[in-house]
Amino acid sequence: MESILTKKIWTLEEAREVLPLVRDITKEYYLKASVLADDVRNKMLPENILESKEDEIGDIIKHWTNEILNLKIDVKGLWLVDFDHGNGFYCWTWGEEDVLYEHGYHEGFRSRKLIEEKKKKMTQINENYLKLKAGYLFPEIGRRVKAYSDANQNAKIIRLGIGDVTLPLAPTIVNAMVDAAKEMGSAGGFHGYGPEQGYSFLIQKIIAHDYTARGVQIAEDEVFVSDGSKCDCGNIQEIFSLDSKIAVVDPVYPVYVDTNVMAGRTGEVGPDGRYANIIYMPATEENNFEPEFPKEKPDIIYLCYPNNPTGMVATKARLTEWVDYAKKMGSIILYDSAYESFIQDPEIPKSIYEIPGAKEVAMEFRSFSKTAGFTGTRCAYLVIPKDLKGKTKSGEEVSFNSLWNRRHTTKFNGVSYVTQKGAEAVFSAQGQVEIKEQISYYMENAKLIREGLGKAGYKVFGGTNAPYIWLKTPRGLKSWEFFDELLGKAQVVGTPGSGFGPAGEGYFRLSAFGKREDVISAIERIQKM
């Protein structure tokens, strides 16, 4: 009891020196604790097994606030903590990266102040990045492979938890950007900055082959190319109103969610996983991963199909659904279509424009890097059809076209003329030709990892129109739980559904872009677990 006891007085410098150890206890101990406060939440489970995980829950945060008191740091609150420093108390408190804050004796945590030196030797941080969740995902997984590897040094780990391709350029891209290449190393055929939109001779392909095919028409000036639809995703927030409120699939792509935070239109993440101030629409076993529509009003709905990650895809009746729901609410759809060439089902829609109305509520982002094999080369493109528009605090409406090409053309120089001449040769009869191969490929390493799945008792979804096997983990476990079985056992590495989103835990992404043999040693693995 001594350390407890014997008190301390620090001075800043050493309150930062140990906050790396406090943040990595205080870490431990508040995933432990969220993991169970999502049990607490299924009002479905037995009262005494409720009851258990409460005791849990209270059994943990009493061994956190054991380790800390015994660094001789006071515990003010859950995930709170203050160093007395002779004046009052420097603040520190879950999720925030230093030392920052201090308040008087007989203050609170409402009263911190930024510390007077932080104000006089430091320019002010945007603070929405302090809510974001640490990115435990992927260097989690990334940390758990390590260890692992490390002690078992021969182990050979199958990957299938990336989305990325693995399969090189088809000869016909690379021919295109070899010779675009040639063409600007002569002085007749240089190109310096192009169209920050994209050049014509691409634009006018996508259009041909991606909408006035499906009998959608679409104009070049609503068509904007991009180095990818992350970026696109990322950015478009830029152009709506930071009071607008979104709603996000549970399980999502944690771009949406993400770049909404740094902004600044969330509350605080919860101990659940989910910010304040974004509609979940949780999307599982249970509801067919068909996400009720938000009954709460949202100003943005993103939706993503082919889905990442549940592989899951939307009927044309579903999407018309989901524009009739815009319509009616006044709200904006982000249609994200980075999958649409995997769609397999020629009754399921490649693009929500095949429904009538969707060019008044809806903008749609595509890409090139898993349809050609893009990860590394970069281009994807964006339409906002000019029909679509927003308002002003007055009432004046503006469309979402202008301002976007005003922000394309204002942050961006254009992809490179290479890179847009590889894009077009994907639209030549050849380049058809072999990135079709290529994505039967992807699609028979889906098939092979859904059906040998199924084989090994595991119930499987998704990996029929989409690269992406989403499976619900046995025994109950854990995502984490089932994750570091699979490494242990078998070798190999998939991504936790919990990493999604709430909604997703239980659940475990596979990815079909491994190499063949990969996967076929993987399932073979899988099955004599």
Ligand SMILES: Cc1ncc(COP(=O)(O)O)c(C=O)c1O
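What we label the rigid core is the largest C-alpha set whose atoms superpose within 1.5 Å from one form to the other. These figures come from a predicted structure and were not determined experimentally. Residue numbers count along the first chain shown, from 1. First, how it differs from the form predicted in complex with the ligand.
- Put the two forms on the same core and the Cα of L31 is off by 2 Å or more between the two forms.
- Residue displacement note: G58 has its CA displaced by at least 2 Å between the two forms (rigid core superposed).
- Annotation for E97: C-alpha shift of 2 angstroms or more between the two forms, rigid core superposed.
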Given for the second form:
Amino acid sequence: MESILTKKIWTLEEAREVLPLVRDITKEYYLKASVLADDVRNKMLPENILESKEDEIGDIIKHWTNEILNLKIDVKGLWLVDFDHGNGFYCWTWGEEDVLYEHGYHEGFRSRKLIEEKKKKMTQINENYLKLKAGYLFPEIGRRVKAYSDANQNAKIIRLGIGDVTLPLAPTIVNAMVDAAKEMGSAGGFHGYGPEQGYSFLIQKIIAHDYTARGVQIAEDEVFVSDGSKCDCGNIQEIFSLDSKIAVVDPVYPVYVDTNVMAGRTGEVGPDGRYANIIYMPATEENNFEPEFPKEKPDIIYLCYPNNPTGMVATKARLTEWVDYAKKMGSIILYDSAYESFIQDPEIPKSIYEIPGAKEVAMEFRSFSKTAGFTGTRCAYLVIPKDLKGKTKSGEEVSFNSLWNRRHTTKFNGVSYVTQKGAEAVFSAQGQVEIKEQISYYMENAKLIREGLGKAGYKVFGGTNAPYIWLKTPRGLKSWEFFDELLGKAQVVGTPGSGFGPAGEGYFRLSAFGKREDVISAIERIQKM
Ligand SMILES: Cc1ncc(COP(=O)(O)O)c(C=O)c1O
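Follow the form predicted on its own with the form predicted in complex with the ligand, if you could.
Now the complete complex, all chains and molecules, led by this one.
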């Protein structure tokens, strides 16, 4: 539609004042035209009637155009108008509540932007989010896999990338959840809000099985049941000062770093892929994946053993060194042992509290996700011993347990009764048999991957006490280069090590959570590459 320039120059206030009239006029003609357009779309009408209806629509649009032009407003398209503001146009189209957009004289609808004046009034965002490195790892993997499968429609792609489990929930857990759901449906067995920290029946089992049995004393009010370790690991930083300095092993589960970036504890990311104001502790083949203790004092140290992504574990001696270091420096260790159930070596601690004195320096994160296939069911827990203390600016001691209790009860309303009953069943004798079978299945996968890749000449790490195999990329390839090569030549998807931190560059993660037949085919294909 042709644009007819009018002489009037509009202020934003004037445009907004006249908008109700413009909207009323437009509505009237729009509704008339829509009825006719529906008739026209109905091809059952005879040709001559169709034509006359089309003419009528044309007339309606002409009338609408004239009415708008009479108001000295430009018409730029169907139900699309522009108000000349002397430096470009304010732009409005049918369906919009207000005059919200503008564009230059030589731009059109597609280039319109929110009006500056409107922008000034807008609520400000948390700009720390903009510091986050663009393109999270897994979406980028998804994008590349999709591009490959679009171009190679018959390719049978095997995914050994994302760390989700594949075996169904064990029957004992399912039965417990079904019973709990039925109980919820009975008058006497209904449960509304439960304790935010979790039901005693579950906490007692956690303590008995995961701690007392390993010689560790934990009190009920030191355990907080939640809907996942991801949330716990991500949210825990809220109870620390914004000035706290964090130290992370590099490479590592990205949630630790990203949540601190969001909170504003870091600077921008540098060309080396590191955020300013974080202490990175590289763990590579060169240091046997045992990072040096930072010289500068970290307030918070994130440790994850068995490690995601390297699959490495911490020995008792090594954990003792960490506990001693934290005591010496006055640091708090956030110990993520989401994969403890994969530890096969009886000498390797499953809990940091197996180290004397750890209760004064460490919190521990545990999850049912990988232990019992709860990735889609959601249940985890966090242990914060009451001995663990921080201080206020003025030097008063405060217990982290009480801070987290306040945080948890304010922002979280508890894991569902049905889920907690399912989690409780994990600790029953039969539940233990069933989940151990699942873990053995995954660990057998890990063995096949580790040995298969070893035979194919790859340098592999992890996979003996963890469901992850960390391999050095061949010929010095970058992680993403190897990703593309593996996808292109073997149709196997893994996870580039660089996605877990700068020191992961040149490494690659394969997960043992796949189906056995897929693992076997993947290894055969890789061996033929
Ligand atoms: C190291 C680590 N911690 C925590 C989690 C999150 O577990 P959850 O499913 O309990 O949120 C994961 C999940 O992949 C993980 O790898």
